[in-house]
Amino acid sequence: MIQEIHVTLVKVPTIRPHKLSVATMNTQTLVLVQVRCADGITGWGEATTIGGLNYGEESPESIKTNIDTYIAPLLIGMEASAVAVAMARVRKVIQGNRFAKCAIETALLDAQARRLNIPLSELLGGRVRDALPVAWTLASGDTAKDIAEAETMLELRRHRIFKLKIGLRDVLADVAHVLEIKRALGDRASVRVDVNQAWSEMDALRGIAMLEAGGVDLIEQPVSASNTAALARLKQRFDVAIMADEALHGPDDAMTLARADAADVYAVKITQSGGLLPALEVATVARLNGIGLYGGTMLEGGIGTAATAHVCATFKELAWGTELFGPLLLTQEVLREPLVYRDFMLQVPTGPGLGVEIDTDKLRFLQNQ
């Protein structure tokens, strides 16, 4: 039986300013959800988003309020092991709130996998890989700093895929910034860009043409998430891969984009999808339509990152890797043992449930900062 659901907000500084077209982050607020069950099992989930309400319609504060006020009362007293039944109730009664639903589902699945003494990936169909390629986002906005940062990551064998956040500046300035980095790294690394919807279709036509010619491998969400027709036209016009991100709010959007032939790649995010199981449905739509997969992030800490890793470990094809670097961007760790990154890969945890343990002392310390 589900006895208690507790939501904790923890603000953690980033290692450097992280500049996106929608916000500049100096801290990240982790939204951690703990589900305690009558049999003594505890499960954890995470509902972290980016920049308060800058990125989406849920904020850390609204997630906590809506779980405390509406979702938790629905679930208290329900059978903890009947995860599908519990989530069906939540999805029937609660509209929207994809991030909050994801955290609840993650915590319930974590608890159930711990109850069965198996890794969470085994509840999701079983893993086919134990390690995931991980991109690093270069988002200081300073070309020289970004090149130096990329060189360090290559030397440490931590990342050889780099994504640049652009869209704040003029198109020509952004393109010049990206291409200078690409020239410096050459064939030693894959260079990609994320526009976070910042371009008009005309800007995208100009920018993508130059980026493609300069050897950039992928363009993420260049135009507004609502402009499916423009995304489709860009996909048809250019050879460089076009990836949908903000346009993907779950399986229904995945189907809409597939029917429109609007993307070469889907960024699969468990929070954007509304949970781990809906994220698997997004991936299935992609596979059936010949669309590549990429494991996306909302810059979560260790819990959300581990959850996405378990999902991505089940994908038969993962041609574009992942960007599950969130914990590495933060100055403080909330896990007893950090996730393991080596040889350009994230090692998928192998213990029961998520395979990670929360450091409750560190959590209390961060709450009091």
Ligand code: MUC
The other form holds:
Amino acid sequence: MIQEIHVTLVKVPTIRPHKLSVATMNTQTLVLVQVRCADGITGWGEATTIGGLNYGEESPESIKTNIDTYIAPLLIGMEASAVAVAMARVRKVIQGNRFAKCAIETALLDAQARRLNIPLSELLGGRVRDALPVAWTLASGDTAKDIAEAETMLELRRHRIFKLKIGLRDVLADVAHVLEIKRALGDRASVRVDVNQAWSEMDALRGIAMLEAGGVDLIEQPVSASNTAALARLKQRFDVAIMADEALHGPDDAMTLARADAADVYAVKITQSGGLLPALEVATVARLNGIGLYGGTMLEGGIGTAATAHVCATFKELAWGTELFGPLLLTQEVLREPLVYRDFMLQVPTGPGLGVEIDTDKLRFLQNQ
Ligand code: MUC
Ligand code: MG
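Instead of the form predicted on its own shown above, give the structure for the form predicted together with the ligand, please.
What follows is the whole complex; the chain from before opens it.
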């Protein structure tokens, strides 16, 4: 039986300012959800987002309020091992709130996989890979600093895929920044950009032509999430891969974008999809339509990152890798044992459930800071 649901918000400083077109992050607020069951098993989930309400329509505070006020009362007393029944109830009664639903589903599935003594990936259809390529985002706002950071990552053998956040400056300045980094790294790294919706279609036509000619491998969400037609036109016009991110809020959007032939690659995010099972549905739509997969992040800490890793571990094709580096952007670790990054890959945890444990003392310490 589901006995208790507890939501904790903790603010953790980032290792450096992380500059996106929608926000500059100096801290990240982790939203952690704990589900306690009557059989003594506890599951954890995460609903972390970026920049308060700058990126998505759920804030850390609204997620906590909505779980505490509306979602937890629906679930308390329900059978904990009937996860699909519990989630069907939540999805029927609660509109929107994809991040909150994702955290709840993650916690229930973590608990159930622990109960069955299997890794979560086995509960999600079965693991076909134990390690995932992992990109790093260069977003210091300074070209020389970004190049130095990339060189360090290559030397450490931690990352050889770099995503550059652009869209804050004018198109020519952004393109010059990206191409300087691409020239410095050459064939040693894959360089990609994320515009976070900042460009008009005209900006995108100019910008993408120059980025493609300069050897950039992928363009993420160049135009507004709502402008499916423009995304489709860009996809038809350019050879460089176009990836949908903010345009993808779950399986229905995955179908709409596929019908419109609007993207070469989908950024699969468990939070944006509204849960782990909807994220798997997004991936299935992609596979059936010949769309490449990429494991996306909302810069979550260890819980959300491990959950996405278990989802991605079930993908037979993962042509574009992942960006599951969230915990590495934070100055504080909330897991007892940190996730392992080695040889440019994140190792998918192997223990029962998520395969990671929250350090509750650390959490308490961070809460009281
Ligand atoms: C996004 O839009 O992809 C993921 C990596 C990163 O640096 O920012 C996020 C959000
Ligand atoms: Mg993105």
